[in-house]
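There is one chain below, alone, in structure tokens, taken in the form predicted alone.
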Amino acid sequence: MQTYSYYADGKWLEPANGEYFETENPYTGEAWAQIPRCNEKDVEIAVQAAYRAHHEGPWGRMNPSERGAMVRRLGDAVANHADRLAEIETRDNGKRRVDIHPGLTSWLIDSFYYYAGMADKLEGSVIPTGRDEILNYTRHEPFGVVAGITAWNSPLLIAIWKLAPALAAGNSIVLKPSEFASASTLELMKALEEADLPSGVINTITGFGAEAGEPLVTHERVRKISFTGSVEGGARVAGLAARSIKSVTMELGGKSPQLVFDDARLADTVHGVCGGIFPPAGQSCIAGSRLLLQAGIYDSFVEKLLEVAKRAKLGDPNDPHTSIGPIANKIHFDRVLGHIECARQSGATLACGGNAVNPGGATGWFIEPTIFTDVTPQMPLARDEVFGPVLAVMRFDTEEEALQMANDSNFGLAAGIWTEDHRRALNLANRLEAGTVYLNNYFDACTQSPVGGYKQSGYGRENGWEGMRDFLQTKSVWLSTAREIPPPF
């Protein structure tokens, strides 16, 4: 049993109350590490360290080029420890190793390099005021202390999405990972020590929402919150932040539709639809969990879809041949099974899957790839985020009907369109209420492209220039060059 400490002010610290909680390996269901159960006292230590680093230490006074060079070193540190980080994340949340390591050694490291290069390119502008004796210009400035609250499905990815732009923008940060998957973020702190940033620039506290998350969000010296998680969690964070008028970025849930038209290439589209939901066991906020099929291809497409889904190999997430890994924690495992039972009771047809299984004798939390047909738009399965390997299949006749069904959701994170008619694809992309639209592909992402949602999927953006802008405030400066100021009256 491994015991972790939390990280603040450049030190590894024990929780103030001396308490820890266990984290479990989803593949075996067994506890393997103890995580600090931080409370308000620990939050105070971390936030004050971040505040000193920004307002009193060298970080806030560092010029942008110097800061960019340090952020680049963070990417180098992650590259040096990618194997260890991937191993711990797979052990702690069951994410397939092949889904972690290539990202760590490519575009997640590139996130640090990308934002490092952006640090000294935050140019303001001169505003034409129509008055010759007035110079008005803008500056982009950091908030100071940022709180980054991350989810359990992709802890390293989400942490880096917040760390890289926040630091390049000149902020210091306190991370708070989910209590269901904290170990890889603590291991990330060990790796980042190698970059030798000033103490307090990066801090991580662990624990539960009420004991650690809420004191972090409400701390008077935290001026910006970046949250990734459920709609319910986001609403709670937004409400707490509103009490002291703090800026918040929200990346929340999704119920993303994939629209398949009768001219789509059958084999490619089936593979794309399956790849958009099943490999991460549905545990992605952009998972394409609603499949909208045009009536003329409904039966043939479902037949091919079932063939592909039934070939999926469930098993050890460390095995490169595993198609689908386990559900990340027992609480969510039970929740997904509850959604499946609800779909059965609602009248949807279970076409395949739907069962908890133990592939290869594994003792963890596995659910078969599950497909329901005959789903209607008002069924809970068509409206509620399951966040599991469960696909809801619906039928449409016309393009307008497909658009109406796709937009008939409280969510708006992503959508996919499969068609060989590029005019149709671009027209629908403009009309879909979603922050990301995929045309004849699904699940692509890169550091340079913004990610975020419409409606209850959140607000603000991560990645790209817009992701950097969310960690900056704009200041307008007015300078008078007049030789004298006339009397006011």
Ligand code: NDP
Given for the second form:
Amino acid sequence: MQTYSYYADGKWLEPANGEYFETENPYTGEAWAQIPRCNEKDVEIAVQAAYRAHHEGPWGRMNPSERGAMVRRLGDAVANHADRLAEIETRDNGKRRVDIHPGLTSWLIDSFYYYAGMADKLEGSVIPTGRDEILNYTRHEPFGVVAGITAWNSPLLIAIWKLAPALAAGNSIVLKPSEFASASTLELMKALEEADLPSGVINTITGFGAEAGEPLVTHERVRKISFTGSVEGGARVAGLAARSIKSVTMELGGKSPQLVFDDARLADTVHGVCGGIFPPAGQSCIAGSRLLLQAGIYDSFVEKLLEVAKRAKLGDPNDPHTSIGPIANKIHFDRVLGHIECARQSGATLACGGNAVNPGGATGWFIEPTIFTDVTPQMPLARDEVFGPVLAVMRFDTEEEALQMANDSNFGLAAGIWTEDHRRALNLANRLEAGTVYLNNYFDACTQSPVGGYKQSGYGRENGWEGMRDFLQTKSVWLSTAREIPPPF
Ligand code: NDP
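Since the one above is the form predicted alone, can you give the form predicted in complex with this ligand too?
Okay, now the whole complex, with that chain kicking things off.
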């Protein structure tokens, strides 16, 4: 069994209390590595290192072009170690290997390259005050030490969405990955050492939310928190951060609707809808987990949907022919099965799936792609995030009804519209309460385009210029050229 250290101040360290916890491979269900169980003492080491790096070391004063060149080298380091990073991400959280490399890694590399190019373009403005003797201008400045707290479903992607803009903006960072999938973030630290950034600019502490996460959130030297996780976790973190008025970005859960109209192209739409939830076993924040079907195509669509869903091959996430991998951890596996049981009892019709399975004798945590029809808007399955391979199918008659049903949710992360009527598509895109809207596609994203939530799906944005702005604060500077300051009274 492999034993990891945590990473702070450019060093690999043992946890202060000497304790470790096991992490499991969801394909086999077996423990494969020991992860440091950090506490507030380790948080102190990491945050102080990050503080020194920003305030005393060269990082905070670095020429921005030079800083950009360093951030670009982080992208090169990910490229050099992409195979290893993909191997560990798959082993630790069960994500399909092909989805990480080459699927994801080019995106991770691009994130560093994209924000590297922004590092020396953070221009302020000269403000037209209307007063000749006054020069008022703005500067975009880093916060100093920022914390990045990440979820288990896509640890590398989520970490890099925070790392790249935070560093390019001139901050130093302490990451805290999920207790369920910390290994790939530690491997990322190993890879990034190759870029030779000053010590303390990047740090990763591991451990549990209450023991390692909370001391990080409440540490007085941390001035910004970028959090990705559940609504419950986000509410707790935002509450703690509010006590010392810290800036917070929240990337939280979703229950995203896919609206399919009678005129949609049937086969393409079925593929898009299935692809919008099942390949990551539903463990994506933007999974299109509510399917709203117009009455005229309801039956034919469901028939085709079942045909495609039943074709999915569950199995080894390392196998390029596997369509759906395991659920990432046992606790979540039990939670998803609980949602399925609850949906059964609330009167929805189980049209396919619903079972835990062991494809090819695998001993890990697999759940069949599951589709419930006859779901009504009041049922828990229509309202709660399952974060598993479970699709809730509902019926509507009119465009207005579809819109009302889609917006009838506490969440607002993403939405999909499938129709050949572009007037309708654009009109609905304007009226849907969601941070991302897909028209005749689903799941697209890129470094340049902002993502984030409406309503309880969060606030702030990642990716694009807005992702950079979340790691900057604006200073307004006033200079007077007046020869005299008149007496105030
Ligand atoms: P959690 O909220 O349970 O945990 C997220 C992170 O927060 C983990 O690192 C966790 O540590 C930490 N944490 C939990 N409690 C605290 C606390 N009190 N103080 C500090 N840190 C804390 O979410 P999950 O990991 O279960 O992630 C799944 C959720 O993430 C889903 O709802 C999903 O939709 C959402 N998500 C949102 C995305 C987006 O971009 N909007 C992207 C990906 C996922 P620990 O694991 O040790 O508890």
